[in-house]
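Here's a solo chain for you in structure tokens, the form predicted on its own.
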Amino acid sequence: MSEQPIPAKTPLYQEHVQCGGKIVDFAGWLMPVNYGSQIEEHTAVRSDAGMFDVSHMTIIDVWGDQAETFLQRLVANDVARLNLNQALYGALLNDQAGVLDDLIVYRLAQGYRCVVNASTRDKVLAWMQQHSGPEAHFEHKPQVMIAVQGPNAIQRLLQVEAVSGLAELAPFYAMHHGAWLIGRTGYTGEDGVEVMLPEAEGIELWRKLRDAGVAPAGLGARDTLRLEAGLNLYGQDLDEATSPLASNIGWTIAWEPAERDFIGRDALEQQRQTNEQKLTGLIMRDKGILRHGQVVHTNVGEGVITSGTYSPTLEYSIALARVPKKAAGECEVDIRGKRKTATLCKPPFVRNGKVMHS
């Protein structure tokens, strides 16, 4: 028998464990998926603000004479349409027009940095490297990344950090500060930022924000919180058997201009034609929790929920589902051989704060 490996610790584990974190083995590493109360934890970033350890996740950066033309090459969506410090996010396809893994791409004055899931790490820098070439260089660069996230996210950092120019910052764009680099983008659907700076100064960032009363948020609240935002998460919404035109990501797929060669774009130009499905909403109207791999039976042929959880925002259950790409209205959902009535909808369900169905 291979023996398993060690379960990683990102340089934030203790404070976790200080504050009471319920420690679980995530995708490799060892990450709190709460401090106590999931809903709290979930209810305060919607409400005020919450902050996440995503150590975990990969950080690259790119760089070289030919690091746009590599990118351009690679991500679906096209780097070279970016202004100086700008983000985009995009998915890395394989040659099926499958997902690898999806991604943010930063703009910076010397080069890329791409920002990946932790549960792709290897598959990622493998990938990079069977595809770069000598003018052309990346480095996975481990450093502390906390999300600070909720309507009141800026002004909490400002409380603790003396950020020139913060409040002005723009969603999907960064700034640097020292050896920080503070992006406006988040995972919950709330206004927010993911800072990325080096070890020693992110234990005290965190024990700062902790100190100014941020909450911290676990995996729990992160999922939920996604969830009702109608963002994907890599391996259930997507993977490599699933083209982002049936992942409800085929706005980041940038066909222009017509020339561009991307990995995966043929195969992508022939689904264009024959892709049959989507992932779209679920709102349960029945008592009943929707959860990953029930079956969906619409209008038109079945689904399956690829997410599915209790809403703490709405009180009800939500969930993302690739179903028939004409399926509309009403649907049932199999919960234990039991069918029960569910609405299907246009994701988000919540964006900043704001109830988008009824």
The other form holds:
Amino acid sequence: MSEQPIPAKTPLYQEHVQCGGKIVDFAGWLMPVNYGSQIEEHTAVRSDAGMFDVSHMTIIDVWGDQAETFLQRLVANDVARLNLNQALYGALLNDQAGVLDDLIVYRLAQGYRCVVNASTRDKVLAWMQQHSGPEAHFEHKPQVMIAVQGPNAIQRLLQVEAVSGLAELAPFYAMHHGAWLIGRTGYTGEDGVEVMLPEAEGIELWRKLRDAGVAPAGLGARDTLRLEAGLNLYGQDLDEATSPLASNIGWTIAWEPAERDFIGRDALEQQRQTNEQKLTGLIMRDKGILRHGQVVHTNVGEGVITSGTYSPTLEYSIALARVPKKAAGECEVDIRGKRKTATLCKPPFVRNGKVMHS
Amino acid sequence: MSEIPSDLKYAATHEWARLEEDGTVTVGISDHAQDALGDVVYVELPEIDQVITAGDEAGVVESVKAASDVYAPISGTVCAVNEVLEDAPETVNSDAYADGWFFKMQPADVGELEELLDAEAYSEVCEAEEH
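Please could you give me the other form, the form predicted together with its partner chain, since above is the form predicted on its own?
Okay, now the whole complex, with that chain kicking things off.
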């Protein structure tokens, strides 16, 4: 008898198996890590189009007269700034201004839709329960979510589904299409959409996209793409013990209006004076791979790599590292007892198919 | 199901070993291991003349997603390394049992090969890992 909880499957699980997906347990979900070659999937997204099953992520709808007030208290970014159908990226903070999760919030006609991580689902739902009131309701709404990403993503989606207005949809805006919600969002550094839709339609869309030549891409490619794009992964680059100011997401904090009392604000105001760290990029052109946990020796003190990988686009290793604020230029990374030279740089490394540091 | 040639010996840590006609032993990682790692992008090999004891680290193989140690299946002295892997580490994925070899050793005691797993015993190790 196993005491491990049985991992969950998304409605697209059988599609992954049929596409030859190598299945792994990720945060309690059986998900494809790749369908053969992670590098080929990565390249498909950078040069053409790829699709990810992100149905394991947590969709939470928020509504009621106090929905806006509720989210203004919970999210460090300000949802009141959103136009109808616009989305923002932000963080949920605890009282010490540690990051409970990162999320996307859409403002829709009927209320708000939040998309939070899979690994943080129970924690976030409990946190919302603790802070909700009689006029702020929320509900977890499992749906199929497919991220179609790449320079040809929109064109490919239009090949299989006539969505009027999709080509004109602005970045970080969403639109309805029947029972679908389509956001011009993603986490790869490329153009594309994230489509949330009912289960049966989701399976059909996946098959049609596959037949149209959109490459199924697994969690492996998702990780290298987001890292090249300089985007954080919760649990590695963001966590409850670390300030958002030391995680390169200070830009997501809405300080104004000054009277908006979001959770973590007091602690954050203090950190603004005292924070001595930053999350920044590292590139290493020498052979070898930068990895999570490796120690970085900079000109002004030590730091640590939070995420590291081989970059399929650049063909050398890149990383995000938390280092002293004033660190710059060359540094050394301790890789299995050997010191290797790397260079600090501002993320992203790749954006819209273009190399940012050459 | 991964390929497990019956003429090789295996360590439970997924290295294979082959006794060559000149008395040296060639070492690599199994098809199962390369498949589990995914796209190999970097290989760190031992030094020539390095003396290694069975079970010691003799190198590192890194795929996009993870780094994994490579252990010496037997004791001996490193007499050759596969320099092709420096510039073409993906050879480990495409040809794990031939062009994707890691290093050759002059064995301290060729009898140690008999203590390794045969193909059948090794396939059981792989199967157990998949469940």
